[in-house]
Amino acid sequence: MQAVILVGGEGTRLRPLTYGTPKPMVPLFGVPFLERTIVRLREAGVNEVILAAGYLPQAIIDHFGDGSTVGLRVTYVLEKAPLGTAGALRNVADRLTGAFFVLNGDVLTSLDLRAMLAYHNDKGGEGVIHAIRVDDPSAFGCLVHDGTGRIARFVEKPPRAEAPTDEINAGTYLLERSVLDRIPSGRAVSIERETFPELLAAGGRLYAYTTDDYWLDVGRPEQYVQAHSDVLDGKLVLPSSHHASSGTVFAVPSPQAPPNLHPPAFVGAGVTIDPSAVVGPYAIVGDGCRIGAGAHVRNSILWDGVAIEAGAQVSDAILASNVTVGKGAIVRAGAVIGHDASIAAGRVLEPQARIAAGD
């Protein structure tokens, strides 16, 4: 079984985190998000993953290599220019030998891929699209289907009051190779707006596989924070990983926890927390971080090597690797700080601030 993961995007919504890190390599509890996805595929019986990459691909290649460390084969097809969701699949067509999974690289889900494969085999169509129900489908593509699950039409981002259904395209597909023949080569093509509607118009059969699994698009900072909070709250269990951080999740008070740690929280390896600092709840502290005397960190994500100096306050924020927050500085809600940036002592950041190195 093969799978294609679409990882060509530049991650513009997560900037400045993605100025030096491709979006698929953004960490989730110390492990690249893409690795979490690949491990799920391996556990579902997939033995080869094809990465359709474009932006900063070398970081991905350096981490995964041939895939031996994650227990399956990983191959790479690089896009010279963005090809869209269907164009990227057409670009890897010569690597595919049969039915294959397709996953968007920024979706976090508990979807049972083996059950989805069984559903596809039972239906016998050209493909299956994972669907979930949401309160407001206006930001997504709706799937309209009959009682058998056969999809009749797609409605992209309808006004909420006009949405024909609350079931949306959740970004995981299982497709027969014949679908690739419907995709023109050499240009950008959207699978949602072109390929799927044209397939239906030609009489092809696509089915919705609707579940109530956990599902989250982590392409925005607030959703990235939510993903960590949901794991800490037990809403999603992450599979183990070869590169898993040696850090610890503290779900409840524990005598093994650092002083003044308020669970739930995650503390990576080699972290130094002053006894007078207050960390948590909902703090993710990466490997090698240092939190000084009287500092406060809550509901925030600190990547590796972050230094929070004495008296500084960080709340509802994301700090990339090797950021330094000076003494008494205040990082307010919604702030996103890029790699190697330094916040001067006493500085107060405005809410929703975006800070890159040198700013």
The other form holds:
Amino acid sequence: MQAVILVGGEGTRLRPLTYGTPKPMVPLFGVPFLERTIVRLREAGVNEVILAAGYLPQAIIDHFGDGSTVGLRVTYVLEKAPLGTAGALRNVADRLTGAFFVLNGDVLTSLDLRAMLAYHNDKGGEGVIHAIRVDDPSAFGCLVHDGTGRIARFVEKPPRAEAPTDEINAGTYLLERSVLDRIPSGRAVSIERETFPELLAAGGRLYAYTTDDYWLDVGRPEQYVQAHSDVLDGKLVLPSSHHASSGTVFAVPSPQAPPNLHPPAFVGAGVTIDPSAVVGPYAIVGDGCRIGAGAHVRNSILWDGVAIEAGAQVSDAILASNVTVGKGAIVRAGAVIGHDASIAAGRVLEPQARIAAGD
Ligand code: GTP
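Show the form predicted in complex with ligand GTP, please, the one above being the form predicted on its own.
Below is the whole assembly, all chains and molecules, this chain first.
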């Protein structure tokens, strides 16, 4: 079984995290998000993953290589210019041999892919779209289907009061190769706005596979933080990866945890925490971070090599690799700090601050 993962987006909403790191390589508990997804595919019986990439692809290629470290074959098809979600599939068509999974690269879900395949084999249409129910569908594409699951129409981002259903396209598909014939080549094409609606108009059969799985589109900083909180709260169990042993989750108070670490929290390898610092709850502290005397870190994500100097306070923030927060500085309320940036001693950041290196 093959799977295509769409990883060509620029990830603008996660800037400045995505200036140097493509969104699929953004870490989730110290392991690239994409690795978590690929391991889940392997566990579902997928033996080849094709990455449709374009933005900062080398970081992805350097990490996964031929896929041997993640236990399946990984190949790459690079786009010179973004081809859109369907154009990217058309671009990999000659690699696909039969029915295949398609995943948006930024979806975190507990969806059972084997069950989805069984559902598709039972229905026998041209494809299946994973659907989930949300309270407010206005930011998503709604799927309207009949009692058999057959999709009648798509409604993109309806005003909340006019939404025809609470079931939305959750970004995982299982498609027959015949779908590829409907995608024009050589230009950007959207699968949600063009290919799927055109397929229905031509009498094709697409089915919704509606589940109540954990599901989160990790495209914005708030959702990225939520993904970590949800795992710490036990709402989602992540598949383990070959890197997973590099850090420890402390879900509850533990004799192994330093007394000044307040669970739930995650601590990577080689972390130093001063005995007078306070870390947690909901602190994700990547490999090699240093937390100085009297510093506080809570409800925040620190990538690798971050230094929090004495007396600094970090709350409700995301700090990318090798950020330094100077003595007594305050980083708070939705701040997102890019790689290698330094926050000067004593500086107090505005809520929602976005700081890149050199700012
Ligand atoms: P934003 O810029 O923050 O909207 O993020 P994004 O660029 O990732 O766009 P979006 O979240 O809408 O994309 C959903 C998924 O499709 C992500 O996994 C993207 O990497 C992927 N994607 C979007 N456009 C393209 C494209 O043109 N080519 C490929 N290969 N993937 C794409």
